[in-house]
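Shown next as structure tokens: one chain only, the form predicted together with the RNA.
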Amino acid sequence: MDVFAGFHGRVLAAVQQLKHDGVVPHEASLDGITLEPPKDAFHGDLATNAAMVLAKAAGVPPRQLAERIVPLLASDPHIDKVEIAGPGFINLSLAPAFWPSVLRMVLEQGDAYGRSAFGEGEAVNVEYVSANPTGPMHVGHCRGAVFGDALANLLAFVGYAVTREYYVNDAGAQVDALARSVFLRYREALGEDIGEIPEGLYPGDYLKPVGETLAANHGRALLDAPESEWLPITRSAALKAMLVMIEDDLDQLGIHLDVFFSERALIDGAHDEVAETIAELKAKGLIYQGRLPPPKGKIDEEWEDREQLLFRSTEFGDDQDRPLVKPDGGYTYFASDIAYHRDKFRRGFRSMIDVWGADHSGHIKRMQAALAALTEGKAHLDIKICQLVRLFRAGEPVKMSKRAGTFVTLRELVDEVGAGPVRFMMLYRKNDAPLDFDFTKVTEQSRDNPVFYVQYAHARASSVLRQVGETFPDLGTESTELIRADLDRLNDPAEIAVIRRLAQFPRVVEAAAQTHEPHRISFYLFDLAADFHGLWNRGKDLPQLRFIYEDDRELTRARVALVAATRRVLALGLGILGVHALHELH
């Protein structure tokens, strides 16, 4: 919970009092009233805009209204000073005793600190990765995978019931191409010279073992069989192998999904869910046979004007109606994607999040249109777009070409720099902004490598907790013991700065969860690390400011409490990002 929530209540109570006194009209809305730590500590510990928000309704200038609010707040024993500033802000300075109470709360709550019931146990489906199951994962998939996973962690942290889901696109032409590629490898395994892999098929060596397994299991039986017979067999073998490989790749990054949802199962199951979905939309009058205008601004020679089965997505804000059936009679990707989201809805999810690559951003409107149509607005779908990742090595761009086989796989990336740095860097940028990833930089031990900087703070904190026993052997470092320390003795500005930062953690977490922006956690951790390093550095110049101060056992204990709390919050934040906190660096 937010450590400042109580003060927000005080402000609202003060305003209620003013309503009661007739200063503020009863119907005035209190929604816009905030109470937040100001950016600049010069403005106190907390600031509220209450007077400015209510001034108009009350017909009184903001500062004058603030004069009425101030005495109502000043009586609070935890509030030291109340000042009116600027256009009508009310700035609160908290009693010195407040900060130790925050620290005590962190220690008491332990791993529960920052968690909340915000999500109220609501079921949320987070769909991410969803790479084509046709080969190993490469860096292009990596960002979305990490982002989705961290977002799922974050939502779980604030009390949502999260399902992590991977949509397996195993129904399209791509997987048939995969199956044919595997069939070649099967013939190869039986001793045939297959020559060059033809254009349009998958040339990668990773399919060889799949061919070999087929050869071992089926012998030469498939060689003379018609395609209609061997294709399903090779396809299912290939898909199985690819999913094992993908799951293994994801495992390298610490990603474990709850559900792998097969696109094919939508059609091949007991009933054709796509047909059902289309029928449902048809019943709503949203399906028709029609023609689409050719794309403007570019001349497409291949364009042919023809009638197709269309969904009226324009009625829900899309730019164009969208086709559901291909010329060959099969469903379009969009059609099965609608059925897939309908399936999620029928499984009970009213809240869904999809993580997509930037190249799919043009599909957002149609998907939301379809879901709105099917669920009559009862479901909420947020689609998060992850921008490209550009790879660098010591500042130089890494050239990648899929055709030349020089694209970097996720596995290579993780093998070289480690899962933690990969995850942290992927989250050290807003999801919809492009990201530069430098192999050299993420392993550098310097301040401009945020991964190192945050881990180093955690390692330093761990080191203090390890070493304090050498000076004070009987000084326990468990929370239950540290909580009894005389925390009022922490009054150095750098110490207070760290506590203030710790106090912000719950609201940062909540804001990140609400906006679906895990990067806010990364930036918070960097700031917390900076505060902690700042405190550490003061001890370099002034030995009496060191955490372990041999002349004063009780002061040491109070400081160790601060260190333990900082370490806890660093670990919690890293945990949300899915990064393992390090106890020492090498």
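Right, the form predicted together with the RNA is done; let's see the coordinates for the form predicted alone.
Only a single chain is listed, so you will not see partners or other molecules.
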């Protein structure tokens, strides 16, 4: 249950009464009416813009309309105070007797708290990572991998049927470069001195085991074979090895995908799906032979002054039409990507989310345009861009370069700081904002390290639940027992602050799912942890506010109920982020 949705309904009921009374026209739309927690808790628990939204339709100033709404809300027994603020906002303070019902609801619903059927079982495809299969995952891939996985968790939490997908770019020139790099390692495994790895190939030592496997399986047979024979063999071996490595790297972060979709399968299968896609767009009048003007003020490697096959992406908001076939007759990446998304649509997905790196932001409009054209607007594609991650150690930059073979791998990152801290910190910034990751700060035990601060709150709550048995051996800590506590005794402002925050969880989850922004969960968890630590610290200063109060068994039971509910919500939020909640910190 979303507490805010319940009170939003009461605001709408008050407005409907005004419609009935003729104060507001019957045809006035209520769509823009919101109910939000005010930024400053001093102004109350909830704030609505109802009077601001409806004032024009009613033909009266917002404050005057607000004065008609206030008494209708004030009559609600769960609302303690209603005030008009600024030009016509209405602030609501809920009755103290309301908050125990929220806490009881958290305890009753347990792991179901915050879950919903909002997604109504709709199939949604979340494609993420999709790094070129040319080596181990590095830090640049890590952010998109974590973001996509947390988003998939979030959508599943609110009732979507989620498919997690990896698009394997195994049809481009980079894969042939990988195959040639592996062939060098094959020759090296047979005892040859291969010298420096040539420019344009992959120099990393991670390819040595692939070369050794080829040598063990083929002996010297490939040495005298022409490239047309050994290239497909080395390419297949390299791709297989790289995908095993990538899956293993992702496993270190707890990421497991449902589908690995091969780009090559689009053209190597029974049908050339890229050609079929182009033909379909041509039938819609969206493909033509033409020339592109040179780019203004920048170098575009795809541009060439020639007659070529173009997609009319400008009809859908793109800044220029886009080529589909390269000078050598091969398909552009864009053509393959259109066919890939057409395949998703044909598999039944009407809702698609792609997680891309910062270097692909310029491709968003054209991809959305192509999908809109192919599906006649029946499918929706949301593309989320993950900005770069900058690595630091104690404030000093850590350099990485994939070409040089000296990049920082995802595995190295996880091995040093742990999967939980990596995942949390990758989600502690909005995805389209650059992220600074400092190895030193992420392992600090301080409030400045958000993952520690949140985990510490969960560990503290777990400690209370362990220790209560020492003072009251027969006081059960299971939810079924804590529900019976006299929760009305929780009336300290710091206790109410924690309950208020717990009440926000379902709303935060749904809003994060609607906007495809899992970082909202990490921000919420930090705020909940801050409220809980603040309550803990009040108990240090005021013994009568301690969670375990030896002089009052029933008050202790009520406070333990609050602790248990807090721990539950912290664990649920961390679970959405894919972070294991710790019961002890060392």
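Under this definition, the rigid core comprises the largest set of C-alpha atoms superposing within 1.5 Å between the forms. This one's a predicted model, so the numbers in the text were calculated from it and none came from an experiment. Positions refer to the first chain, counted from 1.
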| item | value |
| --- | --- |
| Displaced residue check between these two forms: G575, CA, 2 Å or over, core reference | no |
